[in-house]
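Just one chain follows, in the form predicted alone, and it is written as structure tokens.
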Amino acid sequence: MSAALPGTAAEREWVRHTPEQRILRFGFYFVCVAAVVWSLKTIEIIPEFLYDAPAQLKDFFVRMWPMDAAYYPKSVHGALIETLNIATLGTLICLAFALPVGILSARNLVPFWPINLAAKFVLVASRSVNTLVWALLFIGIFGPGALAGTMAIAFRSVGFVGKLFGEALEESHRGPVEALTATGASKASIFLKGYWPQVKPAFWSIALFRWDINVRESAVLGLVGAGGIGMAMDTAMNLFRWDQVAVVLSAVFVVVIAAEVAVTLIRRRLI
């Protein structure tokens, strides 16, 4: 490519961003920096606590060792089984509610926008409330215990599963559906033979992933009295028995790793 003569119209300067893009980028970076500065100013970080944190962390782990192994069969094992039951039953209840709501939110299956909006409102309402808040609400209804934790897990999970399942339905290919429609198939047959085979892998992935998340979330529900291993942890922390807290944390860690491995193996077999 021949070099252009200086001062001629062919001489150009390559610029990566247009002036509008540079202004937008500057505005974005400015807002981010301002948000960080404002957040640091608002949360009022005490420097003395930061300086003392390494020593406190060291002392924290020293008090955890050696762990009180006798605490596991006495208080941890039963609470751990209850935690898994809460997560599993909560996930099953969630699927029973999330599937119909997800179908109603899919515009290609239910082409009525008032119904779509109502279904999406239910999904958003479920996701907008934290699991611990749901647990506090159900404790007020059912009282402390595993039932409140199970319902909290279920209602929190409906928004997650229903949203992803509805989006999977909307992204399905129209070819098989149109072929079944042309043959005069019923709506149930169109869903079971046209949509379901396409979204089945996504459904199992979503369900297994949500169960994996629920195992983690159900471990802390006991901190507010909703059953599970969190109640054993809360008791040990209130008594300042850090050697027992270490047992609870180790049990939770092992269960979470085991759940991750189980989900991976099951997903590999089903999909």
Given for the second form:
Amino acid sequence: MSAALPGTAAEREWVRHTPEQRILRFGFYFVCVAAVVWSLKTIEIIPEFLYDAPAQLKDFFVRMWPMDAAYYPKSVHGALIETLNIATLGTLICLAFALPVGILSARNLVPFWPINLAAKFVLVASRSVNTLVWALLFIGIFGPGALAGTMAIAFRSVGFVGKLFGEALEESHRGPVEALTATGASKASIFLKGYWPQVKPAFWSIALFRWDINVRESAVLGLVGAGGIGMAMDTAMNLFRWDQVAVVLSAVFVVVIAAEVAVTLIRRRLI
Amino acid sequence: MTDRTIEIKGLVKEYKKGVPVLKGIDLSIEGEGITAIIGPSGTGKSTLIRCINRLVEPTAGEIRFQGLDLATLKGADLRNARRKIGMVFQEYNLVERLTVMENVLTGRLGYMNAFQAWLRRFSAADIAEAFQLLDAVGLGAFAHQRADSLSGGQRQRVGIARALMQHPDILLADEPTSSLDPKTSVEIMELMAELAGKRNIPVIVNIHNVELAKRFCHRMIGMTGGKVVFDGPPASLSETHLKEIYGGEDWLH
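Please show me the structure of the same protein in the form predicted in complex with its partner chain, now that we have looked at it in the form predicted alone.
Every chain and every other molecule in the complex is listed next, the one we just looked at coming first.
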């Protein structure tokens, strides 16, 4: 019987956290709460503005309705097509850069760390700059318009696609690659027949996902003058034509949903 | 010494400096037939086989094959030598998302440049031979299926066809039956013996199953602790030898 071992159960105590862990956890929570309090102080919320927010919101919707449907064929449709073109062309240009840079960043494919590091630097640099900032830069180079927007989309996406593609390459199975090495195949052949079939679904899935993001991103590019539907929205807002703003917002909403559905359907067939 | 002879002299492999896994292996493997390498896990059998086609870099020693020292070859010379050394793997190592046919044809990649590989420009002769090999391994009807739809035994058959597609002068097999059930294991060994025998290709096989090795091999090499401790025909492999190779004796009875 277990009672024959008196005291053993009582002497062995089980606690989830050691005292050091408990102090650490308390400290962590304390810092979190302090950070929230401090942030609330710095953003200087003016209570009066908060009180009439519901009224403002209602006013907004009243001014938006009824929508100015005539504005769609006049200014929105063309801009919408331009937005889609910016997103698509930008994504294609990005793929052309992301493919080589992604390969160079994969440690198993290029076992030479300075090159990996350089490639990763390019990818991080691309991601660390927001699309709108890229757009402002390219407007400086190419002037305002869709070209600047396209390049902005492309440059921002290289980092995203290249990073995920490089990681997919690093996660590919070693076995088939070993087998092809043993046949005497060249490095390029090993990539084409050993790595590429393994990462192909991931690559196209990443590209589609990025296109989906780019459709949304290119919709705001016009706010800084880089072409697309954002320009129509900017004009309407400056003229306080909220019934026209509503048309633009609805159009963007429909296109984003359509893009989402298209991507989901294509991806399902891909994998 | 024919082109199908491998002579290993003083082969040493250290994964960590000062800790050799292979401690100076001297071996000569010639002629046709299957040579089995047996020994406990971690004793360097796989390392030995992989040093031959340089999937593993040897630390010291020589591997003579067709007038070359495989241990020191580089670049295109190494790739050209690898074409003549077929290999079959424990986990089959097929490219899962390609068809069975294309997996067999990858055996020809050493003879093609990357551009031809990309456009799948396999010669008509290669394609005809691939079909023949698939028939020979009993998978003629599976040519257009994806490799990941096959069972383990079927995948290993494709692996054998791929290796033979290289027109190898020697065939290496790294535990080709360790992931298979007993019946399939025998079938795979039979297939290797038959196909390699027809082409007079010597086979070096790492194997855990001593009985299976005895049944198919004309020569057995027992390794333990990174050294060869037995080398002879299966008939002369006694229990004393097995005790020396694997250690202990309780498992024998």
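These numbers were taken from a predicted model, which means no experiment stands behind them. Here, rigid core means the biggest group of C-alpha atoms that superpose within 1.5 Å across both forms. Residue numbers count along the first chain shown, from 1.
After a core superposition, would you say Glu260 shifts its C-alpha by at least 2 Å between the two forms?
No.
Fit the two forms on their core, then tell me the C-alpha shift of Thr18 between the two forms in angstrom.
Value for Thr18 between the two forms: 2.4 Å of C-alpha shift.
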